[in-house]
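One chain is shown next in structure tokens, namely the form predicted alone.
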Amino acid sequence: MPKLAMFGGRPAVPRGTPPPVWPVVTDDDNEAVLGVLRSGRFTAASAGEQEIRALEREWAQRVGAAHCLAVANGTAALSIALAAAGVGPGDEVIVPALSFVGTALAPVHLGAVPVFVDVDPATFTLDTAQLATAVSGRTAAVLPVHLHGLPADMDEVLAFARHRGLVVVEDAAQSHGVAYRGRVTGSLGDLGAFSLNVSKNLPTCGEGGLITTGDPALAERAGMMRQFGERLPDRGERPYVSEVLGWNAKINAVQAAFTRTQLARLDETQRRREQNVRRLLASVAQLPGFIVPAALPDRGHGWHILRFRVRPDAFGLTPRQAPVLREVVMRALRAEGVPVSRYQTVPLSEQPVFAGRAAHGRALDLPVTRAVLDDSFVVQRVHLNPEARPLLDLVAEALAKVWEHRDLLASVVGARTRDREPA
């Protein structure tokens, strides 16, 4: 079998291999950026301004929601739609222990509290079955993640909230145009909210954020708190009247532009995307030592991040031994060029940020968050790019030549594990 490249080995990814880039720019984004620095008109305020609004238009319609406001970023949306709901100081929010840190923050940013509940072993999305325990006379809002681009259990989570009396917000940022049992995320919520930031499927020229909501009443708070709480007329002169307590957090009208003609290719990109991904798992499968981020029949998957754990028994290793067989595997892969990495490495509630101070955020157990950042790693952003299938075949190599190794390997881990032990 050929040598790992960790041991001198030839890669399975020769060197010099030049990354799929993400985002793909045409000349039809190229177009619409020039566009808009052509009309001068670059803000929502802009007199006759219509790349925003159209924006809105069209990413609601697509999502299947009535009403769409853009923002400046992913963050600025949770915390706006939480405020707009009516979330505060003192409320509780329960948000997943597994997923990005601005998913805490945005509560926290209200004055509120977020309350972390583990994640389904599998799925990596909220344990529902948590969700009794986590809430209290305090709590005010539900915050799944449809994390890596897999839907939350949105009915689960839905029956829950509307038996409590509690809001339900989407943190849809890597999920964008999925669908759920035959609705769309970001319209099964009180309100959803999307990132496009430059490295999301659906993304812009460097950071956006997208609100939606099927209440008129929680568009206008929304559409008000993005705008120092403003009321911005379709036409006239702007009132410069703040009515609520808001924020600075616009969307431009280049970033907007630049959306739009991505959205344009959304599905299509999606379409070749679920091809290239399905056919590295299905190889991926094949191999003992790695579980494949799993695929539901009931909903869609956006692949926005593809999570792999190790099993430690398949090398011969015992299960706290998972974290040194991630660490080797991991190095193993970098030698043979797969871009891996960890994303994210401890859970939220352990963020310095949150640790330590109880007015910041509480925690049930977390178990499987543990043992998920364990014996976990992942591949980002790479795979994004339609045209990335040569590139994940090489990868799928990579992976079946470190199994070959396994004996190895866990040779390796063992005299790691050894040295790591006291005396």
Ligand SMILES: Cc1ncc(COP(=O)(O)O)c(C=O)c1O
The other form holds:
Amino acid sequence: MPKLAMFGGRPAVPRGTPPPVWPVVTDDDNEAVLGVLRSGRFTAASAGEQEIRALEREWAQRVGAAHCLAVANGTAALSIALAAAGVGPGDEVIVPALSFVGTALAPVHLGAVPVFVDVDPATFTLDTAQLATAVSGRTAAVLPVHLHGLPADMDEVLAFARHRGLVVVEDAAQSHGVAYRGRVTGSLGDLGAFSLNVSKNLPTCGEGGLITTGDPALAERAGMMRQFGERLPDRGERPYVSEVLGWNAKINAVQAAFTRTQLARLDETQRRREQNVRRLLASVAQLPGFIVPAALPDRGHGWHILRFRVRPDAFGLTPRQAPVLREVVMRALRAEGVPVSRYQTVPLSEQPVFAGRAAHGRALDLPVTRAVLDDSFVVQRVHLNPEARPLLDLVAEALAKVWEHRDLLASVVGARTRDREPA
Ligand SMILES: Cc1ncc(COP(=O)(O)O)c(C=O)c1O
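Switching conditions: you have the form predicted alone, so give me the form predicted together with the ligand.
So here's everything in the complex, that chain up top.
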């Protein structure tokens, strides 16, 4: 059995292996960006600018939504989507406790109050059984997140929300073009919000976002809100009159042009990523010490982030030892050359920014969110590159190697957790 790299063995991923880059930038992307620079049409206000409208048209079509608005980033997309739907000060918005912070910042920016609910232990998306406990007379919206690329249980969310007249805004920042029961994320709720951050499956060369909706009135309000609250006429002079409270949250033409050429390759990139990731997961699923991310038959998966849970029982350890086991496994994997991280470290409700700004009163113990944060680690970004298969094969090897050395690692965990027992 080869020695673990953390104890001086040779790493499974040889030192100096270049990490696969993301995003992949091709001549098409370069030409698209240069085309904008040469044209001098940098913003939506530039006479003859086509890129932003074209991106909006193409994304609306890909998602199957009647309307799309490109904005400055995914967090702005969420805020504007909520605001366009009428969410405002004092309203409560139900959000999952496991997500990126932007999910909960968006309602807070409107003076609304996030109410955090727990997630499902296998899918990591909002546990719809918690909605009935979280809802109150002040609830205005539900904000399900398609976390890591896996669509949330939208039929259940929508049934709950429709029954009570609540707005549903999908946080689709991590699920570009992912199918759910024959439709596509971003077309399921009243509005969908996407991020085009450079780290995302559909990236721009910097920051950007997209809002989708089937409702022309919501689209019109969202369009005003990204533009200082102004209603811009199709032709003629800009009136410089702000009718509603808006932001300056516009995207620029360079970002739009780059995303359009990336979008032309999205389905092919996703197809190859799917093959690479499935191969990795099939291999890791053979190791009883790890739980691989779930895939469900009725929906796709964007595989934006891969979250693995460790199983202390399989290592002969107790559930309380999970955080230390996870730490030791992460150290072992990093020594093997596998780029792993924790990503989120606390439930969103415990981020200091939300102290006094969230409806803590009714919430909600969040046992699953806590357990997942205690016993999981993630692989992100490196697997997005469609050429990542050789690296992912080495990642699978590294995980197998760590599992082979389970007794040794369990004894390290045992010694460290004994150290931590009070005298
Ligand atoms: C789930 C989720 N929501 C919201 C956001 C915010 O997007 P952005 O970084 O473009 O503001 C992100 C991206 O980081 C995200 O992953």
